[in-house]
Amino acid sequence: MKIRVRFAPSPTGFLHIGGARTALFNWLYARHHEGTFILRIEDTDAARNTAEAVNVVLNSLRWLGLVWDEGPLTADATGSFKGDCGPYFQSQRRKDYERRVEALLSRGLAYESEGAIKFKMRREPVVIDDLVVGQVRRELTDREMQDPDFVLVRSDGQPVFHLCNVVDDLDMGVTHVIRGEDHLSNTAKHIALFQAFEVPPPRYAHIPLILNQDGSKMSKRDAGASLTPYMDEGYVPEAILNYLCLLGWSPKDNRELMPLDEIVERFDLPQVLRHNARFDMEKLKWMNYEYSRTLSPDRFHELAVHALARAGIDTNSFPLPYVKAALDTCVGKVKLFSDLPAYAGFYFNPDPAIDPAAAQKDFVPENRPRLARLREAFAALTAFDPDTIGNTLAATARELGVKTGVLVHPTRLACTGRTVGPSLYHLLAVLGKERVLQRLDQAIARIG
């Protein structure tokens, strides 16, 4: 049997971290078994769903690298079909739902009630053989025993979640439904519908919920609940994936940092834990830093350039070797890529703003002749590499009878506008002799 799984979010304007984890588990299961990962957008509620909300979901999944395998081909303006497939949209499958409802009505398994169409629910308990939770016997409550039937189509003609969900899974040949444990209460109805359609239901696997650190259920308003801030703040997608896979899944050897290809190789449903997972923001930050400092140079450059671009810094106007050299001085120095514009923006700003508080401390009158002498020493250099720069600054400090820090601090401030940043001698070498001399001139004039 070829594995076919799906992720079926309802677009609400953001992707919940729990939804991202559900998508990841489905994607991992499909990749582990060489199966198919389907993306299906539950957008039948026209009043709530917008194109912008759908794009949030799509862009979030693309950012994570969870690319779906199947969907209808999309046409461009000329009517030609693109090579990439789009997701399935429930709003485009209305006739499929109507056809299935007609079949149930014709067989007496559904009926009209006050303008709506209801399903004749079975009257005996339903046994759910869940791959994570285990065997669950769903007893009908007293209220349900009196009227366990449920609505398939509302009086306004709108098909409901239960119908769309089952018909989609049936038509798309879904073999395994991996979703949050909060959906376990719906599963008896879904199994009954599959049986009414005379089709074996897929295997269900309800994964544990994600809780806050205090054990409360993580709502969309809680810190860390939405994926969007991680994208905006410059987290490494690989770190997010690594952390999410550990929320409810255990590789059994207590390892935490694992490359994605190894996670794919090891992931399977028997290792999914039964108990709910607690979201630990500090652990995620630690994991993100570990990933950011060990990224390949090309991947670090890619994420760094995107972070700078989001802050309005265009690196395309600078030579590529210069950009790469500048970014190399930042490896292991920032915890989030969103910190880069403040940390390294001076490389791409010809006139970086000077920190006023630092200027009061370091741009004092006695430093003017010192910077002028250092500028003279730098101007005489034929080589402008970190070692030569460091040796020259140290020799100038000895000549002036001061400690090297007396020159280091105003020089850093003059060239970067800040008191912290990459290694001074390396950043000066990257800036190059011409830029350094120009910025020293500006600082000397400012002091004067």
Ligand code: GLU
The other form holds:
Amino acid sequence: MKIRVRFAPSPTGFLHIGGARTALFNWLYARHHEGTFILRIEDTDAARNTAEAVNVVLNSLRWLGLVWDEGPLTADATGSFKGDCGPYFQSQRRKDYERRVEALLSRGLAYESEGAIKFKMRREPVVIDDLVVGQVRRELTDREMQDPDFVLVRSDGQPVFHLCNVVDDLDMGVTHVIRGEDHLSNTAKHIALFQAFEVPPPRYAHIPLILNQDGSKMSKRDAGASLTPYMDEGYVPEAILNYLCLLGWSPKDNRELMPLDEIVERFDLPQVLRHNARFDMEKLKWMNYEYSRTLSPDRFHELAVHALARAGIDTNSFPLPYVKAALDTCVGKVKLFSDLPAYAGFYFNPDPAIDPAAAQKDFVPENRPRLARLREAFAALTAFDPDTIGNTLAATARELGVKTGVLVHPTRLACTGRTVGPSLYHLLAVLGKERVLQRLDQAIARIG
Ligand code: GLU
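May I ask for the structure of the form predicted together with the ligand now, the form predicted on its own having been displayed?
Below is the whole assembly, all chains and molecules, this chain first.
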């Protein structure tokens, strides 16, 4: 059987970390079984359905790299690029729902009641054979015994969630429904609808919820609950994916850091844990740092350029080898990519702002002739590599009868504007002689 799964978010303007995990589990399951991953936007609630809210979902999934495999082609897409097609929108499938409701009405399985259309629910327990939760027998509540029927189409003509969800899963040939455990209570209705349409239901896999550290349910407002801040703060998407897959799935050998390829290879539903997972921000931060310091140079470069651009620093006007060399001095030095603009911005700003507190300490009158002497020594160099720079600075300090630190601090401040940053001799070499002389001149003028 060819596996077909879907992620079916309702656009709320917000992608919950639990939603991201649901998307990930579906995507992993599809990749593991060489199946198809569908994205379906459940946007029948017109009031909440805005392009912006949809974009939050699309951008988040693209950022995570969870790209969908099919959907109606967009006007200019050829279909040859993944992510160029789709997603499916329920708001564009109104006719399909109407047709299905007609069929139920004509077969006496649905009926009109006060302007709405209701489904004739079976008056008997439904057994759900869930791939994660196991077998669940859903008894009818007292109220359901009285009236188990439920609305399919509201009196204003609006089709409801249960109907659209089932019709879509049916029309899209979904084989496995992997979703949050909060939907387990809807599943009896969904199975009954499939039976009414005389189609075997898909297999269901309800994954346990994500809880806060204190065991409370993670809501929209809880720290870490929304995906957007991770994007804004420059987390590494691969780290988020790695962390999320461990929230409710276990490879059984206690491994934590696992490349995505390996996760794809090993992921399967039987290993999804049945108990609720607790969200641990510290662990996620640790994992993010592990990823950021071991990223391939190209990927580091890509994420770094993106973070700098977000902060208004355009690296495009600099030669690529210069940008690469500059970023190479930052690998393993920042915890988050959002720290990078402050850490490395000086490479791309000819006149970096000088930290005033540091200036008070290091740009003192006695340092003026010292920096001038160092400038002269640098100006005489033909090679400008880290070793030559270090030796020259040490020799100049000796000549001046001061410790190297006396030159190191004002030089760093002059060239970067800050007291912390990449290794000094390396960053000077990357900046190059011309920029370094120019910045030393600016500092000397400033002290004078
Ligand atoms: N639109 C539903 C939600 O966002 C999805 C339900 C499902 O996956 O079947 O919770």
